[in-house]
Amino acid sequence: MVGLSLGEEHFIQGGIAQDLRSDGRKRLTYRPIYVETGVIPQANGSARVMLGKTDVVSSVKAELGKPSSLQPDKGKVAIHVDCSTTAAPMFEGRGGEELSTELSVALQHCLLGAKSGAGAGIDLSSLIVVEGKICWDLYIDCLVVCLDGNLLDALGAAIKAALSNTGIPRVHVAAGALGDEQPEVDISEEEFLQFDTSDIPVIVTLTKVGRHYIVDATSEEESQMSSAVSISVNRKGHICGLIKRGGAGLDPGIILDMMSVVKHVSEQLINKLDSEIAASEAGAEES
């Protein structure tokens, strides 16, 4: 927890009420975003994202597996978050483990939709090699290096950037497998398919402080929140997931208003993130 004096709390709350936050931003303005892709050479894709002082890394590892019998036409994605104990004192002991689990579940919900796959921001059907027999399993691991608020949005951005950097090896399937026989496959070491990230959403968290809500809250601002709603939205404006944190209830009308605000803010965030990803990829090719 962030320890603030009563005067500091009033200063933060008063600034938000006047649409002039303590770092000079307006209520719906993000901090500068920095993206670096390809930071882990051993992974199929990776990225580092800094949102202000919040610093996270995401990596993607692709392995061949077998589709679930309930979803034979879809691949599988698993997301795990690790909170480094050096990132914040609250991560020491069980505090870090509990938050890691909470964040992993939240990211699964925001990016992968319901258990049925409905609303998924990641197209799991694109991971199928042979329906019912072979698919790609994507293991997405995230590390929180430094925390200064708005962790879920930063992790969502890092996953989107890592997936845009992901190359999945082309698989050649041998003909002749009968019935339940597992077909033989040849995994190319030279040909890679770029993962399609055009419909992968970003996560926008609206944090309610007093009577107003803000985007990209710092740790100090989060310490003053009554509730927060995180909404994942893709480029088409489709909402892929929604989760709420905090004990204070929210009127359904307010949530609908939040959705409208998030759709507007997400356009700017997606454009900025895509621009940063493209610049990082271009810089890597030049070097």
Second form
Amino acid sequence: MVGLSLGEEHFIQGGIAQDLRSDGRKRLTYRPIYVETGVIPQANGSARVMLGKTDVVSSVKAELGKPSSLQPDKGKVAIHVDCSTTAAPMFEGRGGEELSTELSVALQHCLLGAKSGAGAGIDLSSLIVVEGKICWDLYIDCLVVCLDGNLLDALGAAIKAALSNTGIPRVHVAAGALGDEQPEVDISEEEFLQFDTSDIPVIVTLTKVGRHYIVDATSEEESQMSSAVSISVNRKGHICGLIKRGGAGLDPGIILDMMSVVKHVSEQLINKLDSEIAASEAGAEES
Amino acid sequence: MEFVSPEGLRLDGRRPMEMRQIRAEIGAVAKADGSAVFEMGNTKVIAAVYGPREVQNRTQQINDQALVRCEYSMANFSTGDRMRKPKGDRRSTEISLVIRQTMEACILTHLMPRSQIDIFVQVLQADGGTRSACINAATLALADAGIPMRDLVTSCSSGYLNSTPLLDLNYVEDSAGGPDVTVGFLPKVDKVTLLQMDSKLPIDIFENVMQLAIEGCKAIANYIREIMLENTKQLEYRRGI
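For comparison with the form predicted on its own, provide the form predicted in complex with the partner chain.
In what comes next, the whole complex appears, and the chain from above leads the way.
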């Protein structure tokens, strides 16, 4: 973990109290975001997002599967996070599993909505090919390559970027399958469908250090946190998910206050992210 | 199946003695002491080095040399079909061991007694030759971390299909069932540190195939030197010397 002396701890806490953090940012400023799409050619869509020194890769793979009997009109999406040992030696062996699971669950809460699929950022009914019989299963795999705080926000951004980059092959279904028969399908290798990613929320984590809260904390700042609240917000300003981590309790008033701050910050983040994704996609098309 | 066309071209359009496009980059993981990305065609790996540092597990400490550890892992999305294998299967353990032994042989471990060096390699994309790519990436990462080494160990594979020796097999050629010779080589002292082969091969042909892999290693060594020189120039420039 991060080894800090008492002096350094005071320096970080004092800086946050004075709205000038150790890297010169204000409390509500993000580090520069860098997005690169299409980094894994074997996947249907992929992206690498760097948020300061935090570096994550996300890939989307689509496989044909069978929808669950409870929701015959919806496809399935699974999010899995893996913490690479390159990010920190403590992830060696099974060391990264706990964090990986925590992050996977948090992302599922923030991006996929309720169990019924209502309120999901991804339109699950667009994944259906033949109702009750064939649907696309989306496997979203994320890999943490370098860790310097604020993983959840980076992962959320990487998933959004990877989904913007994703092309799902168009499927032609052979007519004539009756009853319980599994219809024959023909997967097109030339035609691809793009996702509508405008509704996918971004995640903004507010980390509370002392009496104040900050966005986009680095590892050093995270080591000083008393609690953190991750809120996912979509373009319309709707709150899609909320997770509180860390031990210390929070005043309900502060949580409401945080929400209004997040609403404001997320607008900037969405715009910044969208322009980065567009720039990366345009760059990929040119070359 | 035909792996070399009558015109002498391979499935991906290469000549038999042609290597895939290689690309390397130093410093991909900002928080590590040394790191590198190494690409051979579609194979892409990241290596990160932590250390030399205090030994984490005291019982493993060696009093007259450094402890070298290595872990190899593959990302879920690295293969064509999505993998659902957990970490630490037998193949990864074996490759970890191979990389560790190869790197240990060229690190001057006696200069850093009672310390530990961790090498972590992560495969982002696998398209044959991950073993070689990992060793090349680890060499660059160790050099980036400033760890003293005898030489820059490089690795390359070669095979023998349709009675033609082929350099740097990709996934399709690798899974064809022919012999696959992986060589680790120290270019300056002209010594082989790693040699693995599966399947069978007549001795006189083996000599040719191994020589081909060694030529590949030498080419990679030249490239790695170029990259390191470029990186050092960049560092010099940034320091304003």
